[in-house]
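Take a look at this one chain, the form predicted on its own, written out in structure tokens.
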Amino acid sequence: MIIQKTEEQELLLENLQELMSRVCTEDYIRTCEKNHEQPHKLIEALVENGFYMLGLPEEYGGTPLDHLTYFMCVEEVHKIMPPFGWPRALSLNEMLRLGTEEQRKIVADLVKQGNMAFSFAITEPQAGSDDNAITTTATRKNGKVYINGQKTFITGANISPYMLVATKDPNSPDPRKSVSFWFVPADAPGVTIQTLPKIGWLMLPTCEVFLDNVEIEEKDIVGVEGEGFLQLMKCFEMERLTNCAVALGSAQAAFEDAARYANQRVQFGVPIGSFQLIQEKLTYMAIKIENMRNAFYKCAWEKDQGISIQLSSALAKLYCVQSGFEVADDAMQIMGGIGYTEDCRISRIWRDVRVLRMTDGTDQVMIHIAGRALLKKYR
């Protein structure tokens, strides 16, 4: 399908571009890779102008837009920056629908100060793609819930005042009506969070987490109880299609970065542009680019006509992240030596898209999602 950007996305596009260029230099970005924190000058741009409460209703401070040209923003900031924890608008849609109106005033004012309101704390060391293995409980006491377990790999659990903490009732006689959602404060008593160290997106922290006897209210779930893993399938949705995002905008600027250097660059007398075997590899390069853009776009585009996403999310998601680490893999190649050091926006475009073919789902269980969904179409 053909989408034609409107006068107003481009000039939404343009007007964002040009923040992110002003704000964000190389020398920004490095230093906040370093120091492994994130870039708080960014934030409060996004913030200051506008863009870090897009797709968000009015009532809670934002400015309602439709999906595809919300993932259009998305893409573009990730052309040059490294995942930092923004998009959340919608995972923070998903909490205001499903949250009380004090869960709803909190998440928007955090986010409203360019915060992250709250991490998700799923994963557990015995239940990754698994979510139905997680063992974390809340057991009612004396009028209140105490919730004990381990939760791993959760993304900015030290940065947000707040978790989503998903639970499961061993007693359950339906696994998949087992699991509910808890609004956690970060520093409760009974709650310890510990950094894991890795080798990519080192503006956001990945994080274990240990809930001993953690005392919470009973008006501190989110949703409806027994039916976390119904509302969790619904928001991994939307999160495979930032991670589109995110691989897509990383890929057009691994791309670019290694077409201007292959002009530049002289070997044996001659632009190495100039050899087939380069311009085989920025042909496929481009082609890849093309694709991921088409079925990202025209699956933001079923969602806002109001078309399940359920398989095309996962198709989308599984080519865009395989093919986008594909591309920054040929960047690098095409870059040779130099596109291996740290100097280099490539080898950190690199590192940054592996990630993506794990989170919210791995390239195997998107192919479980869809093989299943495309089988039971054609029963």
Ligand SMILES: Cc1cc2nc3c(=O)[nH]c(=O)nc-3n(C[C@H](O)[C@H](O)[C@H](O)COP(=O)(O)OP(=O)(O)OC[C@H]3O[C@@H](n4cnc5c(N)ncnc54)[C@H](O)[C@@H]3O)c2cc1C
Contents of the next structure:
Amino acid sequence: MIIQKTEEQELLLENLQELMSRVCTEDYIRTCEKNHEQPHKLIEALVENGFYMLGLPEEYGGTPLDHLTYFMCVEEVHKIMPPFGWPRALSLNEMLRLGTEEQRKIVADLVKQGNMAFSFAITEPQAGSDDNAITTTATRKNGKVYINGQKTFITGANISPYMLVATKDPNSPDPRKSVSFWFVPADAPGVTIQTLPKIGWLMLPTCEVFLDNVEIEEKDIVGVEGEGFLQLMKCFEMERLTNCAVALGSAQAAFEDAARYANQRVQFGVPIGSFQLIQEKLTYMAIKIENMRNAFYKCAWEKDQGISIQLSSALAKLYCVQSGFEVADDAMQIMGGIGYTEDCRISRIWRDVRVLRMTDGTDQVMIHIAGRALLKKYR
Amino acid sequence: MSRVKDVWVFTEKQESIAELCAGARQLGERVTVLAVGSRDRIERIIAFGADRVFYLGDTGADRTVEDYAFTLSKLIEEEAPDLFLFGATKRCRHMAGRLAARQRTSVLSDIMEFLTDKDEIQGTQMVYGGAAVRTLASKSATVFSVVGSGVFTSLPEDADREGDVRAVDFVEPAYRVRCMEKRERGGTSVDLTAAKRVIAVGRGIAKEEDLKMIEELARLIGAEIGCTRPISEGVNWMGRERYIGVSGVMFKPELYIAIGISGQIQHMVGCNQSGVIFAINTDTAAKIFSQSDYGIVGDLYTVVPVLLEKIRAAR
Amino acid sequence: MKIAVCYKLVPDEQDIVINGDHTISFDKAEWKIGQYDLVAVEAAMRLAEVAGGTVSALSAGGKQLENSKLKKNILSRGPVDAYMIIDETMSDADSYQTAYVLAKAIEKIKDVDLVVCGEGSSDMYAQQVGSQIGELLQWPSVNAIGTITLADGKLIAERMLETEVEVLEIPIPAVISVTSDIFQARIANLKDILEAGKKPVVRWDLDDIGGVPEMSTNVLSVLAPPQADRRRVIIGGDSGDQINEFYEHLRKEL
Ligand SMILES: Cc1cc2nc3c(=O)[nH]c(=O)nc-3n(C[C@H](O)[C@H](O)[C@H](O)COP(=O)(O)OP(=O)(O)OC[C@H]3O[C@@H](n4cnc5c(N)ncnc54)[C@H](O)[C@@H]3O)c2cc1C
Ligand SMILES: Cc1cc2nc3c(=O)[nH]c(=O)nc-3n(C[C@H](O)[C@H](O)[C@H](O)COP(=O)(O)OP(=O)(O)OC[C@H]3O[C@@H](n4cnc5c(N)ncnc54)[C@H](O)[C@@H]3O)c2cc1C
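Okay, that is the form predicted on its own; can I get the form predicted together with this ligand now?
Time for the whole complex; same chain goes first.
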């Protein structure tokens, strides 16, 4: 594995950095957060400059690239921005792989214009970590399909024209083959969406979705009926790496702010950076960031080499989101009271990184996945 | 002593003629102004300190200032002045470059100080965005220089001065650019260099209408308003004559208040000779603070309204 | 239309180190493309895109020009190829030498209709090279161009002077220098960057273009300016009391 970035990667990241600095002033970020709206100006710029469609196949207007470079871009964006609905390329890729021609076209057209084409509706009130416990159903009547159930914590449900809804067949003999995904218009009769106020990710709404007799067609199935989770396994691995990238970018930003501040802030007549207790924090923060980067880049690289990342992606996600939060937390400590105010972006990073330990599988679930896989290796 | 005898001056702006004439008198023995435009100007040019005026003629529908490059070039060939000074305008810069190229030499640009007591002409200029000062000596027979604005102070106008006037024949240009239309450009012609107090704003100002608050503050304390380059060239909220820095105005007011300015060197070189510098910035780490006498780490939208209140109350 | 756009590599001024004796050092400096030159490239590209034609990048300089990332960088901004005159004397060249070499290169490239330069180089910022190239080629030249279009084989351009705007008709071939805000330099995307590596780069040395004249200036010194000593009384927040403290300092100066 080559650790040094190629010239092309460096140039790509420098251009992305330039784009980010043109659009995403701290003021702009604050305004979007205050208004609880997506950063449309940024999204437009990403679309216009060919970044929004990175990682998507050329025939849909995208620019394919390797996973490592792709995730470096995600990291770069999140040095500045909290999650805002991009990237989705990898889950989109799965959709483009599994979907019908019509579904693909809809999705690709929406994404090309900077939309979040669909939300991912799996979690239900009684089915969080245990996603096999979902009870939303798809029943057939008079040649139509009817969806019934409740989804919760659905990111972007109210801003995406479609939902990818997971349903379960309670009568299926094989529970591993009982989950299916449906492509449901978010404005179909019977869909009710409510947002859940939360302490972070203020640009990206998270919603409750009620599905009451939502009528769709047979053709709205995505992929093969009953193969739901198996089909989307890869997509979940990619979502883990996205979490790593967000955690790393955010941690890097928090670290840099804290290190600069430690040089500036004078207490007891000297810059606080001259205290070894502060230096200790900075040192461990730097080590964590380095390890995060190594674990995560390696995982992305493995993916490019065709090596399975089933285990390594769980390890990397667990490590990155935990360490990312620890770094943000220590950065806040170094900043003192200012770090807890809204003027200081560390406070935002702190609350936004925290939830990465829940999303796309909690820490405990990562341990659950990794633990079993590790034991299996030495059985 | 100086070998500089003949100093020529070319500039389009009336105000800078006086400054450049004063400079030319200081640097050389005989001052010649190359004048384009209305003939009425000549008397005043002499009053400003010119010993000679070469009158080139007036521009018109079919003749631009640029078209005189060939005429000037011919004069240079014939008379070989020692030093040729140009005003710091776009037009003058371009003319200086063209004329110098025709004499196979470079222009000493934006010179802040001239040294002529050696047997060569030296000048100093800011380079690397103000990070360094470079001292150069020109090796050419005629030294071409664009003089930084505000480097020389005009002498009092002397209506009794006498000078020679020579009308110069126009040399038909071998190639030219046609000017089809001219229009005024928005923006007043404020001269920041004359201001004793200046409030400068940077990108910390979120909206154009927020400048009202700054104008009010400026009015109360009798200050002029200036800005950083992005405020003038980026968003066009202020005219170009108001931006301060290496590529804008450089001056030394007594009081300088920087509001929402990060303090990049390109800006600071324009104002770091100010008497006392105040800064308002939300970012503790902003570079401006280490270059200020008094700073407040605060939001200008909080600080400025309070200052306004206090200043009003104190009156 | 065949357009040549000139650019200069400059040390990143953020990386300048001031030595104890006030001399400055670039040993640690990263090199980059002058920011105004990136704007010029954009102006050239936009013109070529609407008027039809190709853009070639052109630079004269020292060994930094060999840097392959910087080559890809300039070519990722749109030019179809790049011409470079590389010689150590060019890294300290004055404006006349630079203009001379670039003019010779333009003649050698052949059939260039328009040369576009930036407002100034971001290191020396003398704003001279465009005007001088024009004179050396004996082509009309103008600076401060803020808008430009092509009509009937002539350029129609607006020239942004201090207090007036001139609308000009410029016959080609010509040399123009554009303002720093004529356009915003483009962001290169992945495709541009990948293609950049495949575009041709023509490398000439001084002999190929017939040498360079002597410097017309002697550089006597380059020194960091003396820093005025400031009091640096910084008040750490904007509470009522703190603003009052700030005001008290200000009041004494009014
Ligand atoms: C901001 C945000 C966005 C989200 N976006 C989406 C989305 O777009 N689509 C979607 O479908 N879902 C989404 N989710 C839901 C997310 O995937 C779940 O929150 C997550 O899977 C955990 O489920 P839960 O919250 O119900 O917690 P629970 O599963 O109830 O877990 C509670 C605690 O018990 C622990 N725990 C559970 N099982 C075990 C075990 N076997 N061993 C040890 N400990 C265990 C957990 O780790 C946790 O600490 C989102 C959540 C958030 C907060
Ligand atoms: C060759 C060259 C020449 C240049 N010449 C010049 C020149 O002559 N003049 C010039 O000015 N620039 C020049 N520049 C540009 C210069 O490098 C800087 O980009 C520019 O000065 C920055 O302007 P700014 O301070 O307004 O903006 P920024 O650097 O963006 O700073 C804005 C500041 O406002 C603060 N702020 C934000 N919100 C608030 C608030 N609510 N309250 C208080 N503070 C707030 C921020 O903390 C920040 O420090 C030149 C650049 C180059 C390369």
